[in-house]
Structure formats: C-alpha cells, structure tokens
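Heads up, the chain below is alone and in the form predicted on its own; it's given as structure tokens.
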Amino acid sequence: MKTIVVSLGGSILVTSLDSHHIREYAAILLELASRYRIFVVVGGGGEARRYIGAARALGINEATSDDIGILVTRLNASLMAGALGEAAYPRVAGSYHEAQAFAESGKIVVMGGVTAGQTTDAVAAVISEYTRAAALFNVTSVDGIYSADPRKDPRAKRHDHLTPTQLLEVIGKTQLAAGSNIVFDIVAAKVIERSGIPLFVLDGRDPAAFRNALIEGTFRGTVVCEGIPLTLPL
C-alpha cells in the first residue's frame, strides 16, 4: 500500500469553528484509507495568526509567537483525529518520530505543527521524506502554484508543472515568519527538491474537488516533479 501524506491548510479547513470542512474531508480521508496510508498534516489558518497576532502585540517573540500557533495547529488536529474516530490513531503526533510510530498501527496519523520556524507545510515535507511518500498533497485555498500571487496580479500565470528547482525559483523571495501565510514556503520546497517527492498543490475550497483529484484523477492544480508529470491516481 502507497504511503501519501496531505497537508490540509488551517485557511480552508477550519474558517471558523462554525464553518469548517472538517467532516467533509473526514469522510474523504476515511474512503482514501482503503487505498493509501496517511499522514494528515493540519495548519492553523487564520485562528493561529490571530493568536499570532495577539502574541506580538504583547512583544512576545517570534519563536514564543511560532509556539502559539504550533498549539492552535495541534487544537486543529485534534478536531480531524476526532472527526476521524477510529481510523485515526487518538492522538495527535507530536514529532516525526512519533508519527511513524503511530503509523504502525495502520491508522491514519494526524500532527498539527512541530517545531518553531516551521510551517505545516514543511512538516509535511519532512514526514514525507521520513516515510518515503509516493507523493505529497498540499490542499490549499488557490488553485496551484502561480507566476505572483493571484489575488495582487491580474496577469499572475498559474503552473500547471513545476520541477523542483523551478518551484524554488518561484518562491524564493518569500519571508518567512511566524503565521505566515503562503501557498508553499522555502523549507518544504527544499525538502521537495532533495527527496524527490512528487508535490501536488490543489484547490482545497471544495472538499470534492480533493476526492475527485485522488479517486477520479481529475483536477486543477500544480505538479512539482522532474520530467513527466505524474497523473493521478497514484
């Protein structure tokens, strides 16, 4: 059985804790099970920056500032791994370590973030090279890896395949700091390069369309793998 490992944006899950897609991706995550072992990555969104926030306006630094979030990330986590019931393994890995050994219960392991300094997104790449991944689904809130970023730039073009190198090229200019909010930050992308991980990058705003990508192989979204790009599914 194929290992995959989904990276779930805290900005399209949890919107709110009245408007979330937590049991819509639950459903999908538990129909994916019976072909794939997973490994969820939950993010914060905009709840975590909020705490963020908070945190620098009373002058707490950065790497206090990155904890905080890493907690609401963790709170996140625990909605899906409950959503989940028994497929999920009941606790919410704290590190790498323990993720792979949660996974020998055949359930579906769920983390939140790490370690400060880290996104989600790069702890997904990281579990992804641990576990030797057949690939990695990075379900955001656009619909892939554009030129610039679409909602500043008219004439932003959206990739439909990226090789690793070109992916760093695209987002090497970004800052990363606590709660920041990109498509796919530098860390995970270097990650991507050295692995050689296949990176899919989909539009997470409609749950069905992440089912029909890894069910049906139908979608709208980025590929970041040298030579041909891989088709799903997997």
Second form
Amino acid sequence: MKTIVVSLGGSILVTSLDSHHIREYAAILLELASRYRIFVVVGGGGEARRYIGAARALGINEATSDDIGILVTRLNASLMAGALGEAAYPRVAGSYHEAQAFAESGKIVVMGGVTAGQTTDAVAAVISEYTRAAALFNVTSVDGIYSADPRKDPRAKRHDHLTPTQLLEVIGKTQLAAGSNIVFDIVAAKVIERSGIPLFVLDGRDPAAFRNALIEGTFRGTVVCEGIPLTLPL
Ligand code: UTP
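I've shown you the form predicted on its own. Could you give me the structure of the form predicted together with ligand UTP?
And the full complex, kicking off with our chain again.
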C-alpha cells in the first residue's frame, strides 16, 4: 500500500470553530484509507491567527507565538483525529518519530506543528521524507502555484507543472513582495527539492475537489516533480 501525506491547510479546514470542514474531510480520508497509508498534517487556520495576534499584542516574542500557534494546530488535529474515530490513531503525534511509531498500528496518523520557525507545510514535507511517501498533497485555499500573487497581479498565471527548482524560484520571487501570502513554505520546498517527493498543490475550499482528484483523477492545480508530470490516481 502506498503512503500519502495530506497537509490540510488550517485556512480551509478550520476557518474558525464556527465554520469548519472537519466532518467532510474526515469522510474523505476514511474513503482513502482503504487505498493508502495516510499521514494527515493539520494547520492552525483562523483560530491560530487569532491566538498569535493576541500573543503579539501582549509583546510575546515570535518563537513563543509560534509555540502558541503549534498548540492550536494540535487542537485542530485532535478534532480531526476524533472525527476519524476508530480509523485514526487516538493520539496526535507530537514528533516525527512518534508519528512513525503510531503508524505501526495501521491507522491514519494525525499531527499538527512540531517546532517553531516554520509552518505545517514543512512538517508535511519532512514526514513525507521519513515515511518515503509516494506523494504529498498540499490542500490549500488557492488552486495552485502562480507566477505572482493573483490577487495583486492580473497577469499572474497558474503553473500546471513545476520542477522543484522552479518552485523554489517562484517562492523566492513572491517572498520579495512584503505581505504576500506564500502558498508553500520555503523550508518545505527545500525538503521537496532534496527528496524528490512529488507535490500536488490543490484548492481545498471545496472538499469534493480533493476527493475527486485522488479517486477519479480530476486533479486541477500544480504538480511539482522532476520530468513528466505525475498523474492521479497514484
Ligand atoms: P500553519 O501551518 O497553519 O500556518 O501553522 P499558516 O501559514 O497560517 O497556514 P494556513 O494559512 O492556516 O494554511 C499556524 C502557525 O503555527 C506555528 C506558526 O506560527 C504558524 O504560522 N507553527 C506551525 C510553527 O511554529 N511550527 C510548526 O511546525 C507549525
């Protein structure tokens, strides 16, 4: 059975506690669990932003604010693990080694953040390396990686396929623009480059799009890999 890592962006999974897609994504992951060994990395979303905003307003330093963000990712991960019920290992993994040990159970492993100074994209990339995943899915709030920020530049074009080196170039350019929203963490992009794990970036605002991409092969987004673009289902 192939291993996949699914990075569920907090912004699409838990916009806020009043508005989340945990039930829908849990149902999709349950369907996928008969075909793949799954690691799910859950982001912090709107609630993490609120906590981090409050921490900054209190003058709390950035690394400690990150630690608070990590706690929120783990709370969201706990909701996801609970929603998955028997199919998931009942504890949220706090480290990569713990995630691998939990996977021995044959169940879906759920985790959040791990260490300050990065985002859950980097966690997803590193656990993909540890587990020799066949692919990493970055389920986010845009439908792929663009040449520039599409909300600011009407000429921005979506890339259907990038090599890992091209991904790093695109991220480097967008990072120069102050305040631009980075779709994929640079630490994560470097890990993808060195390990060669294929990355699929897709829009998760509609959970059905993720399900259909993996099961029916109707992927729309950016695939990052060397050579001929990989196609779905795997
Ligand atoms: P996210 O991965 O959710 O960051 O982690 P994000 O960029 O806000 O992602 P989206 O937009 O929701 O998809 C939330 C925060 O938790 C801390 C960081 O402060 C991050 O911004 N964090 C997360 C870490 O410090 N380390 C980690 O490994 C993960």
